[in-house]
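The chain below stands alone, shown as structure tokens; this is the form predicted alone.
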Amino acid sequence: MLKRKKNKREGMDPHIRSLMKIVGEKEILYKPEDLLSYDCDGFTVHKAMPKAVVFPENTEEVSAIVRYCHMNNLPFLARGAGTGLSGGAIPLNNEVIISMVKMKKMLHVDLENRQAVVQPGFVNLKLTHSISDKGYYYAPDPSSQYVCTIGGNVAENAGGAHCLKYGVTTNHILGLEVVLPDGEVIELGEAGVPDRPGYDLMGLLTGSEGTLGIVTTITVRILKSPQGKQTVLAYFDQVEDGSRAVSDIISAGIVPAALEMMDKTAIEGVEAGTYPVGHPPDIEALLLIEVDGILAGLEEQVEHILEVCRKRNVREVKVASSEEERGRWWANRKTGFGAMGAISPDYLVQDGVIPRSRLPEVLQNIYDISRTSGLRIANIFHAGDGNLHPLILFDSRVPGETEKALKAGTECLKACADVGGSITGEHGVGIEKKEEMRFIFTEEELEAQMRIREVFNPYDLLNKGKLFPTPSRCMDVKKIVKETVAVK
């Protein structure tokens, strides 16, 4: 008696074999042992499994996933290259991730003017190595940029070092092809015509964090490269006089293009990293200041800036003599969080911002933090528009130390909160900090935000349950009887 061979689709998820009919058998991930990858992004301390990964090549693909999974009520989300450090990409509800992995052209570039077209899965620093030969580049320099996309740059309104002078993602957007939540394909902006009139729906989309719709193509403004750059590293004795350097080159009317700064636990780490350039073991504390444009006033700028960390008591101050060394100078920034394992087994990355005038005050209270918590925190951050990147170190091994470590990282962010700042500036929400929202907004401006969510993404499909807090038992019954009301 001959034995029937076995179909190796049988017993298979039936909404498996569907999408494998939009992507293909080989562009679909559903075994446990490959969708380990997939249960974190950067931010580690929360992992989910998802119930697929899908890796479409083209905007009618993610678009005829999308239809499928809002058609079948089935979560999904979209991924990037998996760097975010808030959490967004974690699939909490055994989401469907739509991995944009594959959609990593350049569709087109215009040079005349001054712009760019690419999917999602370009990465960063790459658009940059693409056009540098033609005497440009693509401003936005997030610390990953060597891995992550510029699709995740727009989820997240991705920043980077240089953003002081040259701004975030947002300000480099020109236009978006952007598949909705139950799978509509729409277009926004225009390519040339950056202030067409009505709602700023880019603006909107960028920095949303992946609950409004999934970013297919961007049409990106790239800029002429300076004619030349000159870096200066200066060392403290103090972290009060680094950080009122800070306000007084700002304040002497000089806008750096990055001014970076970090702290002695900081610097331990990166020289115990990849890229050590020889900072001394007691230091307290170090900026990194750049200066760029065109090359008549650089040394005018230059010698400004000299002059004002001389006035706040700098033990050495120096000027990079070659590109080389200015590169390393980088690299050693660059690398600062991934160095942090060199000196601890985990570490927990935040981001907060405050007023630059406050740095002193909001510097003390997070080492005042690292004292009563017991875990150490290294600062590294872009001093010049007041990003803080305090560092929790901790052993996840230790029991306790991992619960220790996120309350570290909640009173940080309520110090930035109190002078009047922000819970993030780069990094987004995503699960880690939604609570903490209620830092800086009312339970009514929440509501409001949620509002608009439910217009894009009525059926809450598309990366459930991030960026927004839990409501609050008031606000469930306020909504409860509005509700109520308005069905009488």
Ligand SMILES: Cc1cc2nc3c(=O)[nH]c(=O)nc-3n(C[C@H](O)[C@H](O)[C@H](O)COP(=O)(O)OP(=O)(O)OC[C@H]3O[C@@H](n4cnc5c(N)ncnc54)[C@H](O)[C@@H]3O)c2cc1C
Contents of the next structure:
Amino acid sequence: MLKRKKNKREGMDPHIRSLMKIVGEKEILYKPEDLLSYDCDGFTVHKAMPKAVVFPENTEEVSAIVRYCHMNNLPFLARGAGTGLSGGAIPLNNEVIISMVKMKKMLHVDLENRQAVVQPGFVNLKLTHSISDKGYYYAPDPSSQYVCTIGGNVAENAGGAHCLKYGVTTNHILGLEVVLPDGEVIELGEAGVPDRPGYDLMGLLTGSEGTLGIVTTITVRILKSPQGKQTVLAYFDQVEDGSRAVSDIISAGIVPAALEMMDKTAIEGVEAGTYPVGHPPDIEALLLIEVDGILAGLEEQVEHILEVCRKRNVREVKVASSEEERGRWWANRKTGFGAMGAISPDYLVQDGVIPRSRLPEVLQNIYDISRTSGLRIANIFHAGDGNLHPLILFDSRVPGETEKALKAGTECLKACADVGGSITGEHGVGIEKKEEMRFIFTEEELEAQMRIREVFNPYDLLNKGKLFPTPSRCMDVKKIVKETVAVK
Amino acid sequence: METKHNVSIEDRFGNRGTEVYKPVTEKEISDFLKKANEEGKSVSIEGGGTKRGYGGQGEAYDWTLSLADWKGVVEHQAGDMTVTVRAGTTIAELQTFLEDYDQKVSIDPCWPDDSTIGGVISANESGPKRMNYGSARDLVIGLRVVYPDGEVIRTGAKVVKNVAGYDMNKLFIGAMGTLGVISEITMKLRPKPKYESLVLLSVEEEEVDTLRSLAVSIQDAMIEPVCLELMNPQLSKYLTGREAYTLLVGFEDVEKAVKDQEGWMEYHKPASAQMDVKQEEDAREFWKAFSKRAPNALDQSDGETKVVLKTGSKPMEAFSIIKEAEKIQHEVSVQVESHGGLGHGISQLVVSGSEEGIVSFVDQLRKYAAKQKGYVILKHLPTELRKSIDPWGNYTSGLFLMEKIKKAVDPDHTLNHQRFIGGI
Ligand SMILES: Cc1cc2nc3c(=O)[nH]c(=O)nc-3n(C[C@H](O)[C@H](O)[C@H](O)COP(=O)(O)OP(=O)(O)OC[C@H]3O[C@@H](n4cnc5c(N)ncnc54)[C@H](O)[C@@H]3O)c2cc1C
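In place of the form predicted alone, output the structure of the form predicted together with the named molecule.
Next comes the full complex, this chain leading.
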């Protein structure tokens, strides 16, 4: 028996054999047919095959895998649920993928101190579900929350509809255990204690798209659910009225928990999707606005919002009459991206951010881009934050249309960058927006960031080729000069 | 640029250079740093000067870069709820400017009249209301930083949500000026609350645990205080005239919601507690006095040594830290005025007395805090004392990475050399 087993492994890549020793025979995939579903994440335009996928169960195993890769010069990267929209988990360099999905335990809940400790593979929505009976919840709520992992959220600094009032992932992370690219384990923000002296490595790690280290334990802040919520749905005949209402609400001193917008094409999509709510087909834009907090104060805020909408010529505006109705409106919104599948074979999600007051003009630019490219663009986005999600609808079977879609996406980002905005508000740069980084950063600024990567990840084995544009000549020259100086 | 030569650096708090430069443009900052870097000069950075007693083993630097004249609002779009200001603007100047738009920067650090926003961000300072509004690191969305070689680097952007590249803002917030000179800061704003009030609940020493239970139930209830700060009897005596443990519970919302929550407090307060409510202007006046109570480096008067401690712990552990400090102060004969944030875990203690007393107070409190996985650092103490007490304590995970970052950004140790943890 023993002998035959040995034979079976003969001819097997020795690295696979070694990795198998760390995680066990069942916790590794290496046959090409098993690896197929790991050739991309939610950004499906690019594909590449990993060397293997391993499924560690604890920090020690992650550290041992990483150490092995480090010693043997094998590229590697971490993967959560693979819902990332910028290609962060795509194995561009035949990486060993370290899947975090088996590390999915909740380790500790401390209601008195309002914190919870979870493993990185723990699914976002599960956290809220596990504490909701006691009246608590975890605030960052990406639309993918029913599948995406908290580890992936940390890596992308994920946002969501309710981040307008409550902040994004980085504002809710209290502590991280991290495996560095050489296998060493460090703890940041131990015990979730705030403001530990020293540089804010935790803040740097959050949003670093898995290029600085692999997060193996996360301490998050949890919140008490608000006493009351009121949700308003407003229909507009003009996009411009809708977007001006957004600014008016914000300027009126109201801090909505969420302030979302959809335009006509987006509405067509969600109404054809799994959770239609019967939005009129002929409106140009809708706003979904939620206020929450002390019940006694909500009515006044809702009144104020209704008044603002009326001043902006709203066609119809209503307040959710039940939790059930509110739930339907949100399901309709949160499944919005996927719903585009009902009206288009493919879609590309973009993720620009602009100062809120520039909303009307930038939306207009996006419509112009749609017209000149000949592709429909649906807008479904976090208006209150100025975080746009133009969804570019295309058909990859039509030759040249994928390229056209990518180009239109880039143009949308340029339109955001041109008004002083950013090329990504929550989905990350990954491989998708690497080159667009130049829209907002100078060569020196990019280099300042790369110097930080070098500190953590000097051999660039961890998630190589992401985040930064391919070096330009200017930088190469600089590097050579530096090296010559160093030799001198 | 105003320049002063041969400045006397004899003072109690150190962190000064013999030449003081006060740039009035960013270019001047950049040129200054280039020159310092080329000539191998060590530079100490200063804003309002309140924090000169904060960190630093080296007493003297060659040059001081004072940002006190580099001030003013650069950009403010009320509808965007963001503001961009120069580093030397004081907190009070900034808040006064925003007042006209019914907006504010929601941080409430000490000495708003003297502290500059650059200094507050560099030290990651905050106050009791961080419980609800977050700390400095939650509010900064963009920076212009002048690197030690004079290069100007922008981090983040003027938008409230942004994940393009690394979150480089975080590198400079709380870095105590050891990586670059923050020139401009862009922050998120909040609307000024429509109404505010402050509930004060005082109990005798033997009843103090009832305040702990109350704090736990407040947090477990669906009310939304902006702070839950426990003052020890000495601080309470100074600020309220009542020598009793006092819990500060603030509310900021529309008036109806504030009143509703005051009602909750009235109903749930411990039987033995004395409750006062300060409304609107009275509440604001209270916070003003509160923010000015601790000493800072602008106060050069001799007399009794006073030091300021900051402790970090799990939120509710702040309660036991405040209590433990009471015990230790009697054992080592020092006087302590303290407050601890039961909703965020940061406490501040002003300790006065003999130097030996202070040294052993810090030592004992550090041991206690370490047991709870907390820490104690010293935000303000004379140079002399910094030789016997390391302001930063001796342990932090990831220190080797911090050293490498310093080396990558400021290889010649031009900026605030040895001001920070581990001699960075
Ligand atoms: C339909 C849909 C809706 C979405 N809506 C939103 C939204 O509203 N807001 C939003 O912010 N995002 C949204 N996203 C994007 C995506 O869900 C988030 O970026 C999410 O945080 C990714 O989590 P994941 O577990 O899928 O990570 P993955 O996609 O597996 O990985 C993402 C990146 O994180 C790295 N990584 C994963 N785990 C770790 C770890 N433990 N340590 C270090 N690095 C790690 C990977 O290497 C990769 O670079 C949406 C995606 C989809 C498909």
